[in-house]
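Starting off, we have a lone chain in the form predicted alone, written out as structure tokens.
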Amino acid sequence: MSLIRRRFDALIIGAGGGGLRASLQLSRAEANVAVVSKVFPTRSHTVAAQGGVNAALANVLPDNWHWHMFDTVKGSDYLGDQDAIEYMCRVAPKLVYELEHYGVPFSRLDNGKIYQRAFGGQSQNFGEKQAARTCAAADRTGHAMLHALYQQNIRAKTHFFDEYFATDLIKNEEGAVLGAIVVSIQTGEAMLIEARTTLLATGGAGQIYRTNSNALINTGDGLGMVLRAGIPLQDMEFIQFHPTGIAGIGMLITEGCRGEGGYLVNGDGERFMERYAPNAKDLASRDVVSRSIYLEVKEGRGCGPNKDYVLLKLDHLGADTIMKRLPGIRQSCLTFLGIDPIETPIPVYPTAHYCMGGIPTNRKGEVVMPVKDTPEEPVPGLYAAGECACVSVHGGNRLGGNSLLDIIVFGRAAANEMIEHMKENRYRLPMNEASVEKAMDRLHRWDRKGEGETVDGLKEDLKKAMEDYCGVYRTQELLDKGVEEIGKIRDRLPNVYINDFSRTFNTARIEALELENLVEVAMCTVVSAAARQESRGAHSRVDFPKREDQQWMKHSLYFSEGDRMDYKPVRTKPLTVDSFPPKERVY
């Protein structure tokens, strides 16, 4: 059978927030753009997001975007590059303003202005005290988002591949991107979408964990295929648990429950935040907030009958705040726990929920490798926007409300550069048919039935190991005993064969090859996190529980030939301003 080829200017993988954003802008630049997307595009994981956007509209509380910017730089423990920040912030009420054009609902003010609740990490000048920068539609603002921005792209007519699967990337012999092979999940039918430019914006990787806030399409295939590709990760050994999940679960508790005024209590009844941030307290930053729970659970303090968890409180905010501002929370917790949070505190731990690395980009959305005697150069025709990517605006760790705007932010910077080179480059590269087939034998690989390994079983072995050995709290011996083990389970990937039949065989095949890039991403972040001996963000080292910016502020480059690790420098050097240097962060 012929391999189906189709032809476009741009190929976007990914229909989250980060790739509607993008393909807007292009198809009202008349680019013929191609969306592909393994779910329908208002499913993909950006409907998520509850709490809502950062941009400093100052309509609550006085603010501006150099606070904002300040706080970014600091919640991200000086590993955040500055001039991507700087630009992600001063163009922040811009973007929020041109969501509401596009038909966003957010919540509002009795002024009629757009409403702003606190989150995590935020603040007045500069750190002096609490700030109200988060954009809300109640707490369903990605589901709002990213209905609108489908909707806008309806308009502008975006051509949608729903429900495909991209596999690899197919790159010249020169390195530039071309295109990549995408498979339908109904059919199994594979495809060769040839493109001028292609964006990834696959979202993250939160299955490698078994706790985790995470649909289950998110399993790091845009990681994969540039691993696959051979370009390198940065950042992956930031990962951050977000501190409120449904305790045993994982569904994620929107930081916005503690915005609207919610507080955290252990086992005796104690509001433990003002011990580990007296200033901030519920409303520190996540890392800080979830090694705090840690704590409290570890040394006995915990609630229930386990006594594995502590109680998020918000029946003292009553049921008409709870009702306006919070009935999404409301509603999964009558759904899933079966209590009413109006007048029952929520049992709640850490659970793991966004990845601070990924692919290598700089402000403009480019993929960028290092080179010889050079910081980095752009891989022609390659983009990435989102969680997948690593600007890196969230450094060690990432604030709340910051992720929605990311994904906008860098979604349209990365179409503006997508339409300048395609400017530049009027005409196609030369297809590399060594590259497709050597796509196409990757993929006719899986098309095997028989006995051996299952994929759900080498899928629970890995995301336990993920669990037990690279966790919130992590040590020498315990990252060293992960990267064996998780190198063992890369060892059987080829023991696995699709023999559950109870699926189809077209998404058991989907499956394992999602299996493959799950894989792939847990030995990136397992031998990322085993090489960077310190603490900084979401990275917590009880051997090395110090920051070290001498040796440490720079960023991680994970190849996986090899299992290799390179490094290079932070950006610290704002567009217009002074940068922030590192300080001791505290809340």
Contents of the next structure:
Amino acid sequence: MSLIRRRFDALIIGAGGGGLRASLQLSRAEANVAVVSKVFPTRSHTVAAQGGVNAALANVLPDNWHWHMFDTVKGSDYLGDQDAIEYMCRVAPKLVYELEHYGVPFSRLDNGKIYQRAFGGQSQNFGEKQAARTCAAADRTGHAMLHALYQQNIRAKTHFFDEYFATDLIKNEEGAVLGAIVVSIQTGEAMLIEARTTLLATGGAGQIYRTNSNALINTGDGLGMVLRAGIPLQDMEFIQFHPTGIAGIGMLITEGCRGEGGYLVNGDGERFMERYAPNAKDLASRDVVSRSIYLEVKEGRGCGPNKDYVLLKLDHLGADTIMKRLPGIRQSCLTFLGIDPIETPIPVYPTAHYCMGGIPTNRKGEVVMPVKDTPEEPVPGLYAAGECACVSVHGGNRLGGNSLLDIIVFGRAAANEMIEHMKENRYRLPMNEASVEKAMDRLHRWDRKGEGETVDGLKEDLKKAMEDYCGVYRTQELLDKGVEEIGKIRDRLPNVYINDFSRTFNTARIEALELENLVEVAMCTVVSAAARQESRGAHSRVDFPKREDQQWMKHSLYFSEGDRMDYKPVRTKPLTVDSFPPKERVY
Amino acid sequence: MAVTNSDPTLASLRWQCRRGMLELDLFLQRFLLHGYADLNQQQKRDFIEILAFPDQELLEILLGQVSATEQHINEIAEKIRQCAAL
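Any chance you could show the form predicted together with its partner chain after that form predicted alone?
Starting with the chain above, the whole complex follows.
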């Protein structure tokens, strides 16, 4: 396999909202920018974000950035870094107006201002009345943002490598990142992109779970690249689950179904939430409902031939209510399950939705890691933004409307820092051929012929094991077993072979490369979860039900070498205002 | 579920069916497995044409929430929809 070499000032891996906001900033600063995306850019997962983007514009109700900051710190269960959160909330209005100028067609109020809707976790005056902070372009905000940013990039002459898959970062002996190896999916050719700065914006890794709400492309590619480069991942035990995904498919069934009077039943036809939450019943918080569903299935009271889901009953609501209030849900059930919820209950199971953890960065988007006595030493030349990064603004739990904000704020911030870095470091570092060779060897591994396991087989086992041992119900015993099981799956990886060695659109090879990333990320997630002996945000331990600030108000860092854990303090000091000290999180 | 390169067009299409939303992945992957092989040449061209639609518009057409202005797009959408619950 020949190796093509190209040189750019900046390499952006991933073309969702974070990557495109960064590339736009760089291209406008006249940097020579390459964006590598494994799918066509406007098919990135940002397109699925429907809700909106938070900014304290105060167009509907009184609001200011400090209240937004309070809500985000509280929502994070005090694991969020308060300097980054202050920065994000302060700059949010400016960047939303900027999006408006880029062409995002925000919905409007009668007075012409941007429409803002109320989301959970938003408050006025530090926890008092409900706020309305989420700016929306109907129910297609992510789609509108992605298309506007892509068009602006075309105008700014950003260079796109569409349908290229990035495999490994290239580093020198001192640890500086010099670019990456990428493969053209169309031709199978490998290419070395040398870059003075590299940004990872590869999105989440929901595909490590059997039931998840993510697109198939969310395989944690940037996370795998970082771990292989010897850089840790941060807070990976924090995965946001939604209690009612369609069983076996993962698609979200909105809480609105239960809000309208729908309820859950087990295989015995029992309305089981009455046992777990006698008062709130089916409207208990997401984590309580998720764990209850898990327990019903685990204790043999699930539904279906494998007893591996429960049922969401809506049929008692009547056809009129369902058609009027829940038409989208009915349409999805008719289309994908062939059932009509007016007559038949919906099979549901908790679905993995969002990764709060990721590549550790500071608020400038620089990737940071512990070096000797310094907990946050920047990795020269490497940056990260969006769901693959952990700034950390979401801490233990992300608030609705903050993910689209995260990608534009820190995509832009990282780009600004990359521009500064290039001003201060005017010369390209020499290429490290040993690192290139190592990356190419790893790629050639999939050219080996042999008999063994299949990619799909191992992937299925991995996703099932993550669901069984590292899902919504977490105990030391289960998590330790999970570490053991995922370890065994990792050991089986060298015995996986593909049987397609063609060059053109060899998707079997791409899926094998994705599998390697999934295995790395799954191991990181379960080891991090087994280590954190408290309940905080989305990480809910049955055997350690309380938040333990004294011992655990700190960020986890997982290194793949030796599956080693390390920790670093939460940045509790904001930039200009007083800290929000940890309090019990009550809504 | 890996597709070998005995049909390079199919291998290419398989990647075009990787989209930004789980719903579209389900629609399109299921259709490739259960419906694509039965299409005639014109219908295969129609399928390639519908794949060029932006994700959100494609989802709305496939869910039957909107109709395309071209009849052949609605016809291929109906075929995709029929495979979704398989």
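This is a predicted model, so every value here is computed, not measured. Positions refer to the first chain, counted from 1.
- Both Glu511 and Ala531 are counted in one common rigid part of the motion between the two forms, based on the superposition that better accommodates each C-alpha.
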